[in-house]
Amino acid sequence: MIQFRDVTLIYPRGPGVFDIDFYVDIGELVFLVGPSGAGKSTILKLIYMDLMPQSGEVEVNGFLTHRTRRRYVPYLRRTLGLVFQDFRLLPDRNAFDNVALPLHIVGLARHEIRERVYSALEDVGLGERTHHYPRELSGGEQQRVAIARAIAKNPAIILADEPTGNLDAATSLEILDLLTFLAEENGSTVIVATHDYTLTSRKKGRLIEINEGRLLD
């Protein structure tokens, strides 16, 4: 599903990773954990190949680094769904129309993303709330949504950098339980990348620690 081989990237001001390597199997939960600036989101930026190694290979859903060309990675994305720490929602359209938006960009005939909408608003527990705007929704309500446009999509693999960065304890819970069940019942591959240890240790998960851009043991 995803595999590092000896990847190494070297920002050119400061610190990249370095000799990473590590297997990720279908269905699994894993926490990427680490202090700020540790690699963690290099990391993930090299999953959905927003980055490329400078040496070594990242294999994810059967493309590898070194083959795929950069108009062949959408078709990558495609398998992904992607949360980030600032929700990173539209202001302008409600929250039907946020997760909506990839399925369009995609494709999808309309009677389609209406199913596949609704039913990913339902799973994080926003079914009544299709027609608020992100201004309207409380922090931990807006990355529901996020979440939901993420895995509208079906996605084989979901990457959350930091997503509970912005939220409360109680909140992040919440949505820690959420990307949990979705590992555990949808058959979701899912990694979260976080600083917080104490979050961490309250979820079954096989834990992959970073820091200074190197995997420690």
Given for the second form:
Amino acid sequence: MIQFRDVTLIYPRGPGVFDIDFYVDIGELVFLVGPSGAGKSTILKLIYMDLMPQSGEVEVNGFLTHRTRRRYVPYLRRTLGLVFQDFRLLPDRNAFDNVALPLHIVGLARHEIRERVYSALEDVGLGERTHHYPRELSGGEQQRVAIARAIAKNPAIILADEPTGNLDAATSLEILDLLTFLAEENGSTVIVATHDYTLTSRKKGRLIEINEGRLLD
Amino acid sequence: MINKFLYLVTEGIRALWRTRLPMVGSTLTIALTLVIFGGAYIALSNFDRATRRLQTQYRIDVFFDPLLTNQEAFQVYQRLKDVEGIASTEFISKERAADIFEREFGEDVMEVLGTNPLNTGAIVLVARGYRTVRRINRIADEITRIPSVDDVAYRGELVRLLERYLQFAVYSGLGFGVVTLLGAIFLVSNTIKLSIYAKREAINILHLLGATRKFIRFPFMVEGTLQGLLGSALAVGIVVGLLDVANYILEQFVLYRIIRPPYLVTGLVIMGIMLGSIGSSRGIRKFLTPRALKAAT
Ligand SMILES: Nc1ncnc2c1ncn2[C@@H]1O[C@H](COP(=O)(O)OP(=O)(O)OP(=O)(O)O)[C@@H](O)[C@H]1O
Ligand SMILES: [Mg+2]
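Starting from the form predicted alone above, please write out the structure of the form predicted together with its partner chain.
Time for the whole complex; same chain goes first.
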């Protein structure tokens, strides 16, 4: 569950987002679309509380921005699965260890971690590639590892910031299908930020459009 | 929970391996620091023990005119009590002198010479506040000036001088030790800094995945503490090894063994761990901040 209430954030040097007000329900699929520089990443950062609003408030899974101290932000993030354009995998760890990382952070037992990692890698079709390092995987495969990492902890919400930005058209569709399929299976809310309108037409999800820091209705 | 702990310890060891070159420098500096402090501790405690045994260094043997009878000698002995800086005195009659002679040389003078030519005299122990070369000299001079005192003998001077040199060596060694100690802390925090910078992307990712500050810091603490532990292991090896070698050599010549003072090994290990953890927490405090990480990119 995500709620923005009249959120404004202005960067010290430059624009930001203004009077953002929207609600995303549990299990929804939402496309956050808009041209480059519109403020999509900014909104996602507000959701995972990398940024805090200057006015208004954001509520995510019961965490309220104005009541959540910095040191509790990690606990919010454990309820989220994040996927980025540049994958953000640890280059010196293989697929298995990358997917295991958030589970170690949560502090699961060893055997539980093994089980979940293998099943997550299986789910994204990389059951045979568990011991490959990121440099030994294609861009699409790396993004699958990142998706496996995001879903392994059964997050309530998955946030994907241009998840297909570095991939060709065919692979992009595969990745999007995978992401939405797994999220649906899991009952997770999904927000995909993208400037690629063709992508959004492929899936029936809600569109939230943004331009120059403001939502369009 | 236990799994999380093991995971983070492993992370620390990996990090240590990655920065192994600067790590060698900091580990050696820790070892050097500990060898200096361990050596000083051994030197001081051995000297302390040696001087406690060699009470004689604060003892002045006083010999009276050999022509004095016991009774006359005792009169002279009484005058010793007026001398300032004396802790205790013991009267040595002709008979007592013969006893001492027999104990030391295994011969009875009366049997050998048929007469007792030994001097009467006294044994004087210098009071605590007067145990410096100058003061003992002054006391000895004053005793010599008493009529009928023939001679005084004391060995304080040599021991005292030795003690002075040793103290000088130990304290300048410790001064140098403080410098290497600061250097060790600096070098450990430097390896931590390198390690943090090398992993700044990973630190970023960890933050995004919901890692707490503790989780992120812990491996760096392990990394620094391990450097301390390695350094202390090295230092213990060196100190204990040198001690054995020194004792082996001493054994060939004299009947003196350098003792290993209590808690030497424990002390070195604890000090090593402390150096390592102080160094790593300094590194973390200075370089694992959002601002420092941003400045590095
Ligand atoms: N740290 C920052 N400091 C100042 N301005 C920033 C900062 N981050 C982003 N901006 C500006 O805020 C606006 C919105 O940025 P944001 O990254 O949210 O856009 P976006 O919609 O994600 O764009 P893209 O599709 O290119 O990723 C842009 O004009 C950008 O230049
Ligand atoms: Mg963006």
